[in-house]
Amino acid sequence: MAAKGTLYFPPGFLWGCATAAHQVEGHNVNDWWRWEQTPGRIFQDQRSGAACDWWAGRYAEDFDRAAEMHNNAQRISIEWSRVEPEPGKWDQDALDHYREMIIGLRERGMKPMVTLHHFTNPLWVGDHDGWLWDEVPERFEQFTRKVITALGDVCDLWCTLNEPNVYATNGYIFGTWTPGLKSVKKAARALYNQLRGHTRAYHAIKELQPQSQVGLAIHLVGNKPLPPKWINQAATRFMSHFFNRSFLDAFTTGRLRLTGGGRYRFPKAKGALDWIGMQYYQEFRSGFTLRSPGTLFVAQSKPTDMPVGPHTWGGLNPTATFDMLMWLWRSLGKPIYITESGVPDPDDTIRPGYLAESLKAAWRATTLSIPLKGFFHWSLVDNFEWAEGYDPRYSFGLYQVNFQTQSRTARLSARFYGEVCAQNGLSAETVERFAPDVLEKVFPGEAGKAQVTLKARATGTYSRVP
């Protein structure tokens, strides 16, 4: 029988959801909008269109939904192409609209975390293959200065870049995202320019708003070798270094080193972080293959020893959230936000258990004095999922969206998450009602003994690189 108890999070912990401008606003005109116009690039040749209709005002009703879930924070992003549709041409109406959104969050008792770049670029940046253009870091700093000057009095928690490693990999190695290139060296250059862009933006924000807290969100992927391990261990190390480690290492060493992509020195990056955002969703098995020369003969596949997501999605292992947090803390020594955590699940059958196990893993980290400051669920509402478009298999929202009528329907997980946020903790009673299938895993035995066991298991056993 599972124990009755509550796993409480630290006082002041931030509970919220995350969204991205292009995925929810609707009718953006940027490099992703242009990418969508060519058949074969998006699921069923869909286009983002109205998305969740936020730019027309529906953000307000979705903010109300977040408030009803007792969220005390919310992560949103600003669309660069709206603010600077042409080089040096600033749209004050767009800045005013974002101001209204941020004030709307504050009026509802939610702290805004604002992301400055979430995958999309103005058309004039896209004309130069995005972040492959060496002038982008300076242009991004100028955009950042404009935003901070306009909005710094209503927001002081900033995320410069969202998942620079995902942007570089999908856009410059796999070619499935704009600009559609396939070159490890070009991906490395795009990563380097994002490092420069973040660093310039970081120092600009601290100059204009010294009390602000500035970080970025990195995507971490679990990686283990395919058999035979003695051969494929090297492939796993390559994938983990390129995707998980390389960008982060620059903040402690001042160098960006990428196997097959070159080495870059950038001392100004050293220490240019107040916090780091962790985004963990899935894990893969890695190995060598002659079929993937474009990725230096290294490829990933789905695990066979755990549930997996749709299509190319990997294995679902929420308990590994703890491993990732431990590794990230030991790597950087910076405060951490879980800036995204979620699962594609249109029927909401997996999400409650996945959420419960993820939260248990996050709580474990706090018991070891890891400075975890907040948890942002991806996502508040179903939205446009990049190359997956509106494929229902990739529904991440706590609220289901009918994109024909723009109606919203609360999933069971919305009620579950709302109770967690309200009590600043995860209780056995809540898990028993919303995710009974994982109750014994989340609350094994007597609550006090469980905490002691968790601490004992954690000691000295999670030093590996994910």
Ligand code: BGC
Second form
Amino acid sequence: MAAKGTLYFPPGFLWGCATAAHQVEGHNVNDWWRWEQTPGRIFQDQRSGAACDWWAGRYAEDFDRAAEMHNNAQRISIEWSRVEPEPGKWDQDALDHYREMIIGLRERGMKPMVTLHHFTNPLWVGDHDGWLWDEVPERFEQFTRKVITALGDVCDLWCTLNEPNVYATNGYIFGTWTPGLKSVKKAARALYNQLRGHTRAYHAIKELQPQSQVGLAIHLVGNKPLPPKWINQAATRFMSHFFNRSFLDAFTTGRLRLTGGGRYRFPKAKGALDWIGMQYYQEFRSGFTLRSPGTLFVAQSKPTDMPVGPHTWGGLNPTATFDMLMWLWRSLGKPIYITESGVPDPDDTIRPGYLAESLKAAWRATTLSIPLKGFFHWSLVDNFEWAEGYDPRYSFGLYQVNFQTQSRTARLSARFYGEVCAQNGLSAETVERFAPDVLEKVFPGEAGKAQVTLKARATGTYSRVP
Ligand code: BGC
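Taking the form predicted on its own as the starting point, write out the structure of the form predicted in complex with the ligand.
To see the whole picture, the full complex is given below, headed by that same chain.
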């Protein structure tokens, strides 16, 4: 007998997928493109090249796929280098192209969420080491004003920055992304400039389009101490503060405080957010090590008590999505979108269970009246995964892409996600068919019973930093 019961999401919940311009468009000429030209930086020295061929028009067929999955929203990003290839020189054709894409989403019944900065910069910004350049916030505001003036009539849900914490860490501490620097102080400056850029963009958008909803997407990592706990607890707190907390704190305190990087006062940031985007993928263990002076003697490693992702990818703990949501809600008190959630999994063996458990965790948060407003799966199609290039181990798509032929093949998870979106909920029957291995976890003992109407109460135990 088929399992019964459905975990319904609130009416009007947004269901979609997320993509980023440089990862799907193809043939962008920006600071990442320049970074790709030097051997040794990208997996097998690959280059983004044609990516998923979206700029040449293939976005349309992928939007069809999203619509077939009953997505009612879609998160895409605008490539700054296309719109402003040289300082102050605007490319109207590029803006028209984005307009077509956004209208294409709306015509297919999907609400656009548009990100204004997803890691990449025009070359002329890259020339100044990206967001280390103190002029970037003002330039970014000008770019934002141009985009909102051109597209504000077809989009009102804006995400200013994608993962300022990842951008700062990879580009300025680890040096594995452009501009390839290794300095905690510089990372702090780049983070501060992103805070200034976001705040300027936020106020500019609200001025031009008062009814819009403006937020940003932050990356949260799960973080626990390596044994012995008493030594490594401080390292864990440091990591959590630096990575998860410091940037967000600025929206409530007006201050950015980064141990080892500096302190900045920026009162204008207070309250400059309508919503926050959460991107949670993985969990690490933290500890002190004398071998890592560049990261202030703190290092992260893979957990040994849970499944882990490929290469440097951390532990896969989808149920912690709930803890992250609770923490974010308690920290900021703003409506939340899960702007990315996904797992690297070419064979689609892990994804269905991971998706089911993540959705259960997200649903639990909604039962506590957390204003969770949407879920965007990363990603719609396999794409260019930054330093991992087209390494097949880093395949995140609901649709597999053959980058030689540009053909797409639906993974099983695409059908699974499509059913969830169509039902505005996760049913036991769907989980039983697509992710039977987690059925008992997601519907414990309840599989086969009537509608689940669990109304959990906030317990007050989730105020700790994840
Ligand atoms: C980024 C994406 C990336 C994904 C998977 C997120 O941190 O926003 O651009 O592809 O993670 O690594």
